[in-house]
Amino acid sequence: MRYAYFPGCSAASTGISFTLSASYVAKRIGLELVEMPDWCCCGTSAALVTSRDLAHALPARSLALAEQAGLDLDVVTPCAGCFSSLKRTVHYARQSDKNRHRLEEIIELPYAATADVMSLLEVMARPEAMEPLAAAITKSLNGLRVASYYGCALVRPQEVTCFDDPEDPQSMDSLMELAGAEPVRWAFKTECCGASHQISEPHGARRLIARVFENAAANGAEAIAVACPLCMLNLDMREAGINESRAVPFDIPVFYFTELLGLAMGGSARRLGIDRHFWPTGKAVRKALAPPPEPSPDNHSTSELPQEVTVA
């Protein structure tokens, strides 16, 4: 399994935990990620607001440079925003030669649009990755109830992203189940977190986050798994602020799906970047990694769990 890799601007900053955990998991399943040469910011939603030409040209430049370097591989990116931008550009370029030539004029590079673009979540949920993932898992997550939160950028628009299901996606749920977690059935899998409106329109955008937590809590979630650095930042960083106005506060930690896979593979919280989170994760991690109960003298299992669990 070998792919061209587009890290995205958040990879070494706000999304560092995603980078650390994705690298840990990738190495253990033989997933080779070859970083694209001289890649630049994908532009994400900001470029769309400024100029559609710019929104397509920024990803096209990086994709064209990969072609020029002979990196004849499909492209994978961990960030949902980057995935959306790159995928949208490939879709645009393939719609007509006129579109593709327009991009070539802007970026002043030849661009054939031959490489497909996939999210890291899609790649890890493929059958060829599921088998080595299963083999690499050494610790069950003990039925930790995880609400898989896909957000909006991975699944929409459907004709561009071609994700597994625009309303009820299953790829992350399958990975969580493989790791021994219990996927939660809930209604907010693909709702928006407010994205950058958390800065420009905080009053309305905070309500979007609160509703995600409300639905996850109502369906018994003990953790939320994400595949987007912006979703992660919005939920993880703002949970405490949202709790300030609640009589009953939420206590649902947010993880990258790769962090939970990494825990099931024996990775430490520090190595996976879990120690960098804003909201405390200890309770969920202890439950996920609690050793199986010792058999009682009469050969029946006890239901008690140890008070202290050391994360490997």
Given for the second form:
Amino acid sequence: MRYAYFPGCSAASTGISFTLSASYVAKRIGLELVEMPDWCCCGTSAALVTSRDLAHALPARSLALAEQAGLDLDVVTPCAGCFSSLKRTVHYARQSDKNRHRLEEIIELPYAATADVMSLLEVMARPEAMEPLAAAITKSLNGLRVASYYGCALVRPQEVTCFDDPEDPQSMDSLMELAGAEPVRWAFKTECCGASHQISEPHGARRLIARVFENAAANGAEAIAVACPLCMLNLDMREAGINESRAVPFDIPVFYFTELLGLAMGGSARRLGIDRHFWPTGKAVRKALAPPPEPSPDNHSTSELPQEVTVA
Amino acid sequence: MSFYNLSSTSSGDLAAIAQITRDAGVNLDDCYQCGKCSAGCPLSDEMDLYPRKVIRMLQLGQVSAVLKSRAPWVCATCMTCTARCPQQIDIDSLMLSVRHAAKRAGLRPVREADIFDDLFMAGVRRYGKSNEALLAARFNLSSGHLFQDVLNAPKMAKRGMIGPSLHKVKDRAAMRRLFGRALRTTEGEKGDGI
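Show the form predicted in complex with its partner chain, please, the one above being the form predicted alone.
Time for the whole complex; same chain goes first.
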């Protein structure tokens, strides 16, 4: 498994834990990621609200530079926002030669749109990755109840993303199940986290986050798994603030799906970036990594914790 | 119940609506006002016009009220409306085109959204990559929300999520040229589809 890799702007900053955990898992399962040369910002929704040409041209430049460098590989990106921008551009370029030439003119580079774009979640949920994943998973996550949160950009619009069900996707749930977690059935898998509106219009957008936590809590989730650095930041960093106005506070840690896979492979919380979270993860990690109960009838010694795990 | 003076609609209004729908790749006649877009919209309670009503008013030629509406600026482009529309209308795309038209007309009904997205793009034009801490700081200064999220900044720095160095592309001149050409291309010569 070898892919061109588009890290996205958050990979070395707010999404650092995604990068740490994804590269850990990738290495363990033989997934080779070759960083694209001089890639630029995908533009995300800010480019889209500015100009459609700009929103297509920014990803096209990165994709064309990879072609020019002879990187004849499909593209994988961990960030759901980058995935959406890149995938939309490939879709647009393949619709007609007129579209492709229009982009070539703007980016001053030839662009054949030969490479496909996939999210890291999609790549890891493919059979060729699931097999080595199953082999590398040495610990069961002990039935930790995980609500898989996909957000918007991975699943909509389906004719562009070509990935999973837009209302009830299953790929992340399957990965969580593979790691020994118990997937939670819940209604907010593909609801919006508010994206950048959490900065530009926090008054109206905060309740979007609260609703996600509320539905996860109502369905007994002990953790939420995400596949997008902005979903992560909006949920994890803002949970404490949301709790300030609540009589009964939420207590649900948020993990990148790659962090939970990494834990199940024996990776340490520090190595996977879990120690960088805002909301405490200790309780969920302890449950996930507790040794399985002895198959004896006299069974009350399951609370011993693995010593090497230090978490926030 | 609202009342609209339909006799005030001019041919200029109809031309403006035709341009919006052409840019969006949408046929307004496809909408029979079921309201599914508005029922599923996570931000509809922040909108002065529900998505359904944006379409209805455009059907009725009421373009100036739509251009002044907060709705397209409150829209987070989550695409739930488009995914659920029984008529396959790309409502998300229509919202974008209304916002583009409003911006061209010098309107910005939600000041903060306009400031944020302009600053985001200015940063990408300059550096080729988005630098989140710089963007947040510039947003606070420009919007006047000086202390928003400032308590999170030291926590993010401690976690290695933000730092003093700026992420940049190597070929920064290429970014400036790309922006110049992308934003210079005129309306009416759009490519196929969206």
